[in-house]
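Here we start with a single chain on its own, the form predicted alone, put down as C-alpha cells.
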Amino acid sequence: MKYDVAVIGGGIAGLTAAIYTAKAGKQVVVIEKQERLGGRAMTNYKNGAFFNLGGHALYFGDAYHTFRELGLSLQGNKPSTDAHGVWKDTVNTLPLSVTSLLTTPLLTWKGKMEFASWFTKLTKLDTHKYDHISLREWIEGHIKDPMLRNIFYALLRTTSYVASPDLLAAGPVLKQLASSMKGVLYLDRGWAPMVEQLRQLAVKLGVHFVTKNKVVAVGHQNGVVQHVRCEDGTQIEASHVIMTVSPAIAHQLVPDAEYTALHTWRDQAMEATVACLDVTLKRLPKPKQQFVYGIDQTVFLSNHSRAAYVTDDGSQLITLCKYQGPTTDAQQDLQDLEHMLDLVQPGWRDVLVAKQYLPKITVSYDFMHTKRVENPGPAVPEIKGLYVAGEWVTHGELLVDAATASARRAAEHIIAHDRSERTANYGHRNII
C-alpha cells in the first residue's frame, strides 16, 4: 500500500490531523491498533450511561475552535459555575462569582477583594511572560492572601490536571484559566459522538482506515522516512508519516531514534496522571453541591449531568478525579475519591446506580514545565517526512487543544512543504 500521509493512532490528534491532510488533496491512512477509535476520547455506554475515561470538558479554546471550523455539531451545554471547596473536611462556597464571593466564609473582606481584582486582570494578563517560570514562583510572587492562593493553586491544579506546582509552567496555565472563565462544554453522550463525526468527515475526505493493527517500526533511509511496518506484516509505504503516540513509544518505533531530537523528546517528558471515578446516583443527597474543588487536596468532582444528557433514566452521573504525582497508591486514591463523595454527597452508597474506577489514567505524556529542553515538533528534524502530534506535543496548549493545534501544525508543514518543492521544481523546470 502506498499513500501521501500515514497517521499512526485513531485518536483526536491523529483524526485531525488526517482530516487536514486530506482536506489539501493527500491521499491518507490512519493506522490504529484498538478496534474503536478515540483513543482516551472514548465513551463506554454501560448501565444506561456514557462514561468518558475520565474528566472531560470542552474548553472554548484551540479544539473547540477546531471542530467548529470542521462542521461538527458539538451537543452539549455549559455547565453551571456555582461552586464548592473541601478545607478541613469542610465543604465551603467557592467565590466564583459575585455573590460567592460576598458569602463565602473562605476568605477574609481583603482576600475576596483581592480575588475580585485578579479575576479583572486575567483576561488581559500577557501569560506568556510567565511561560518559563513555575507555578508555584508565579502564586507566591503574585498572590498575597494566603487562603487565596490555596484556591488560585486548587482552580490551576483543576485547569491543567497536573499537581506539580514546582515544575509546572505558570504562564500556559494561567491562559487556561482565563480560557475557562468562558466556561467549558460538557457534551451529551460523552466524547463519541464527537469522535464518530470525526471519523466520517475523514472518511467522507477519503481516509482510509486500518484497525487492529499495531505499527512496529517507522523506515527510514538516509534521512527520509520510506513505511511503515505493522505488527502483521503489511508495509506501508508514505511520504508523510505522522506519529500521535506518546514520546517513549514515538523513539521505540523509529530506528536510530536516539540521534534525532525524538530522543530528547523522550527523556525531557513528564506524564500527568489521575485516578478517576465515576457514579451514577438515582438522585443526588446534597442537590446544591455538584461542583467540588479539593483546596487542601488534590481531588475534584464534578456532576456532569447537570449540564449534558449522559444517562438514559435520569440518574446524575459524577466524576471525581485526583491528581496524582510521580507515586500512586490505586487503594488510597480510592479511598480518597470516595471519602470526597462521602464529604459531599452523604448517604450516595445508599442511591448508588453504576461505578466505574480507573486507578491510573495517562492525561499527558508531557506537559510544559520548567525542565524542559525544547517545545516538540511537528517535524523530526533529522528524518525528513516525520512528524509527531498529540496533548504532549505542546506549544503552550493545554490537553485536548494540544492535541489538535499540534495535529494541525503537522498538517500545515507537510502542505507547506509540498507547496515549495512543487514550486522548486516549476521553476527548475523553467530553467531547463
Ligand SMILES: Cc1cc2nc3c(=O)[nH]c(=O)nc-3n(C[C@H](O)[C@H](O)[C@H](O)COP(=O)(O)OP(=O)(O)OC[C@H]3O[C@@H](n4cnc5c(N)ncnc54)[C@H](O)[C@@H]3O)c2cc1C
Contents of the next structure:
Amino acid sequence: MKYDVAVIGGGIAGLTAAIYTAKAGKQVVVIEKQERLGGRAMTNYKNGAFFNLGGHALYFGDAYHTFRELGLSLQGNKPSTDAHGVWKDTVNTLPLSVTSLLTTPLLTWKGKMEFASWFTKLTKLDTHKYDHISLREWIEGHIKDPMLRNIFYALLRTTSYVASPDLLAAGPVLKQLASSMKGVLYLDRGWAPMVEQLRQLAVKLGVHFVTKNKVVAVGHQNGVVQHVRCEDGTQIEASHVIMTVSPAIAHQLVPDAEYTALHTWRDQAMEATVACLDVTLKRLPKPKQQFVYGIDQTVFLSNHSRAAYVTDDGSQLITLCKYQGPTTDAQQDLQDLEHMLDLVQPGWRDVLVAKQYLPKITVSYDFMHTKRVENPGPAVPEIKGLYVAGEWVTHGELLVDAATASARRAAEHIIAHDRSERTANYGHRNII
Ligand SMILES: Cc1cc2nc3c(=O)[nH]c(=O)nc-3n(C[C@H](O)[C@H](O)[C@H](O)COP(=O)(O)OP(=O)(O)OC[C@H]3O[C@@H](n4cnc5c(N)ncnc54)[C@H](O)[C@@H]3O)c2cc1C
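Mind sharing the form predicted in complex with the ligand? What's above is the form predicted alone.
Let us now look at the entire complex, which starts with that chain.
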C-alpha cells in the first residue's frame, strides 16, 4: 500500500487534512483506531436524544468558515443569550444584554457602567497585544469592579474550557470572546451530521479509510518519513504523514522523537479537561433558566434544545460541564454538577429521561499558555514529510477552530512542498 499522504486519526483535524490534500490531487489514506469517525466530535444517539461528547457549540471561526468553504450544510440555530449566573448558591440574571444589565442585582451602578463600556470595547480590542500575558494579569489590570472581574473569569473560562487563569494566555481567549458576541451555533442532531458530510466529501475525493486499526509506529530513515505501521501488522508507505493524535501519542509513535521538536511540544503541553453531565428532561421545571454560568464555581449549564433539534420526542437536552484543575474527583465533580442542576432546574430528577456522565474528558491536549516555548507544527522540522495537526496544534485558535486551522496548515505545507520539488526537478531537466 502506497500513498502520497497518510493521516493518522479520523477526527475533525484528520478529515479536514485529508480533504484538502485530496482536493490537491494527492492519494490519501486515513487510519482511525475506532470503528467510527469523528473522534471527540462524535454524537451518540440514546433514548431519543443526540448526545455529543459534552456540550458543543460552533463559533463563527476557522472551523465554520472551513466547513462553509467545503460546502457543508450546517443546520442549527443561535441560542438566546438570556443568561443567569450562580453566585453564593443563588441564581441571578447575568448582564449579557441591555435589559438584563439594568435589572441584574449582581452589579452596582458603577459595575454596570463598566460592563456596558466593555460591550463596545471588546470587539475593537487589539487582542494580540495580550498574547503573552496571563488572563489573570489582564483581568486584574483592566477590570476595576471586583464583581465584574468574577463575571469575566466565568465568561472567559466557558469560552476557553480552561480553569487556570494564571496560565491561559489572555489574547486568544479575548479574541474568541469578542467573536462569540456574534453568537454561536448549536447544531441539529449534534455534530454527527457535520462529521458525516466531511466523510462523504472525503470519499468523493477518493480518500481511502482504514478504521478499527491503530497506528503503532511512524517509520523514518535518514531524516525522511517512510511509512506507518498498524497494530495488525499492515505497513502503509507514504511520502507525507499527518499525525492528528495527542502530543504524547505523537511522541510515542515516532522512534527517536526525543531528538525532534515533538519532544518540546509534548513537554510544554498542558491539558484542559472537563467533567460533563448531559440530561434529557421531559420538561423544564424552570423554563426561564436555560443558560447559566457558575460565577463562584467552575460549572456551566446550557439547554441545547432551545436552539437545535437534539431530541426526537421533544424532551429538553441540558448539558453541564465542570472545568477541571490538575486534580480531579469523579464523585465530587458529579455532585457539583448535580448541585447546579438542583439550583437551576429543581425537581429535575422527577422528569429525567436519560443521562450521560463523562467524568473526565480532554477538551484540548494543549492550549495557548504563558509557559509555551514555541507553537507546534505544521511540520516536524527534523523529519521531512512528517506533520502534526489537531486542536493542540494551535497558533492562537481555540478548540475545533484550531483543529481545522492546523489541518489546513499541514495540507498547505505539503502542497507547497510538492510544488517546489516539482519546479526544482523541472528546472534541473531544463539545465540538462
Ligand atoms: C466536552 C467537550 C466539549 C467541547 N466543546 C467544544 C465547543 O463547544 N466548541 C468547539 O469548537 N470545540 C469543542 N470541543 C473541542 C472539539 O471537540 C475538538 O477540538 C475536536 O473535536 C478535536 O478534533 P481533533 O481531530 O483534533 O481530535 P480528535 O477528535 O481527538 O481526533 C483524533 C482521532 O485520532 C484517533 N487516534 C488516536 N490515536 C490513534 C492511533 N494510534 N491510530 C489511529 N487513530 C488514532 C482517535 O480515535 C480520534 O478519532 C469540545 C471537546 C470536548 C471533549
